[in-house]
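The chain below stands alone and is given in structure tokens; this is the form predicted on its own.
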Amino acid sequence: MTSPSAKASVEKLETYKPNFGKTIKKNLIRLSANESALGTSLEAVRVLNEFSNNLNRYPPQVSEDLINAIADRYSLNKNNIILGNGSDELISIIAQAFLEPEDEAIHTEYGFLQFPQAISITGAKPVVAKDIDFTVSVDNILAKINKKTKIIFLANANNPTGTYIPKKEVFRLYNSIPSNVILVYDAAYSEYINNDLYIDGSELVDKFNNVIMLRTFSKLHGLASLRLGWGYCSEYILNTLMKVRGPFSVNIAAMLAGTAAIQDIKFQEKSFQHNKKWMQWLKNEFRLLRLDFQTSITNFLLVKFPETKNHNATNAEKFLADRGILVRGMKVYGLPNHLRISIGNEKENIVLIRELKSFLENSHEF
């Protein structure tokens, strides 16, 4: 008996598995997923606690309240906003809507792993543009463009490096690509950034019809468990994506909590200031521990460990996990000597540094 088979582009893929780390400890400190250090807006929690009726009803296909709240918060055109079940879903439907098997799509060397996954599922070819010093290279992206190129995926700021390219470079990239190529500009960490050199991508969308800006509620807003993302793009692209997106993509809990969260400016400012303070503190502590790291404008740091038998990144990850602290190993990116470490709350950050100090100062058996 013959078995059913998936299309070839799917058969050859590995399942995408987020790696949050493992530990047997019950008192868990999770610094492996770049989640909100301060949890969730209490206004969002209140809304969810009050929501108990009509669970038997489908959610609206589009939440006008949430879209209006996003438009008001960021001074955007509400007609250009699309909601998604996390920005992951939007990445997937962008690829599905615009890529044919004979096409190519470019992603950067240390970009979000969902980019090549989404490209490959369509049967199109993922093309890697090498980074320079852990930072996106516009020249290397442009060198990969050919007649088959349909999409360029760019995360700015980038995960897992925490680096970014400035506004000048973003415009140089855009002005150098053909008008039929879509620039997908993932600005997932933009709420953590207060830098005049940075651009979140919205002004590109307002000027040009082949740019899609992606954002998320999973980071600063602290709604990762509800899976809520959004995009900003031309009405043509939005209408095209809506043909591919599921009719009830975003659940009602996410819609309600997202609306409350984005209107809670005090929580957003508190989270921003917390991140700013403890980012500087952690950088200073890592320097004292003689650990190298990439300068980051996000809520995490990419930290390099010594290439020694005992004190390498693999052993550091295991040592921390044994003590209930989860960080993200970077072997999947070809960076076996690095760990990505999210900024936690005050107690978590202090415990992290205490345990790292113990790890580095002593010889451990593994």
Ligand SMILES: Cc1ncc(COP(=O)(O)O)c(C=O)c1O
Given for the second form:
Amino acid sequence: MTSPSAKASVEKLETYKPNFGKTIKKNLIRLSANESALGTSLEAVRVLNEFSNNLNRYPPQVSEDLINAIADRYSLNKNNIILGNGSDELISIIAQAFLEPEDEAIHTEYGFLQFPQAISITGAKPVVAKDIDFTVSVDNILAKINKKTKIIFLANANNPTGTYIPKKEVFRLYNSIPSNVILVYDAAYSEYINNDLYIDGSELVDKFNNVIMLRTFSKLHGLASLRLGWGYCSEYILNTLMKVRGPFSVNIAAMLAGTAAIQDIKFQEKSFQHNKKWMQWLKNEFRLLRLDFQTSITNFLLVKFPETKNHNATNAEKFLADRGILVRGMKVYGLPNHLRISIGNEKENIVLIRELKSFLENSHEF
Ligand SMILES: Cc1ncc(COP(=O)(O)O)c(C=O)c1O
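May I ask for the structure of the form predicted together with the ligand now, the form predicted on its own having been displayed?
Zooming out: every chain and molecule, the one shown earlier first.
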């Protein structure tokens, strides 16, 4: 008897497995998913608490309120904003809408894992552009472009490295790509960045019709559980993506909470300052522990562990997990000696360093 089988490009994929721990343990310190260290805007929580009516109704296909609030907050054109069920959904539908199986799409060596996943599902070929020193290389991306190239996926700043390429390099990349190639510029961490050399990609979208900027409410805005992301792109691309996107993919709770969160500038500023302060503190502590890390402009650090039998990254991840601290192992990214660690709240950061110290200063059985 024959049984159903998925298409070949899907059959060979691995299911994405986040590190959220095996049990929902009380007081779990979760530093594995680059979530907001300070929870959620109380304005967003208030709106959700007050909302209970009309659960039987489908949400609006598009939330004008949320789109207007995003446009106001970042001085953007509201006609170019598309909402998605997390930016993950937008990454998937961009690939679905623009890639044929004979096409190629480029992603960077240590780029966000969803990129090769979304490309592969369409049957197109994911092409890797090597990083240099854990940083995106524009030259290596350009060297991979050929007639089959349809999309370049670039996370700037990048997850999991935390590094970025400056405006000059972004423009050098843009100016060298053919006009039929789409540049997907994923700026998921841009709300944490205040650096004159950095751009979030919106100015590229305002000038050119082959750039899509992606943003998310899952990081600084603290709404990861509601799944809300947005894109900024030409009206042609927006209308194309809306043909592929599920008609009601963004739920009403995400629309209401997102609108409140994006207007809560005080919470955003507090989260930004918290991140800045504790990023500095953690970097100092890692230096004292003689742990190497990539300079990051995001809300996480990619930390290298010694390649010794006792104090390697695998043992560190296990040691921390046994003590209720979750960090992200990097084997899936081809970085077995690294862990990605998000910045937590004050207490979480202090406990993390205390436990790491104990791990590195002693020998342990594993
Ligand atoms: C670079 C990058 N893009 C997109 C996402 C996904 O965001 P969302 O929660 O909106 O799907 C993440 C989440 O970790 C990310 O690091």
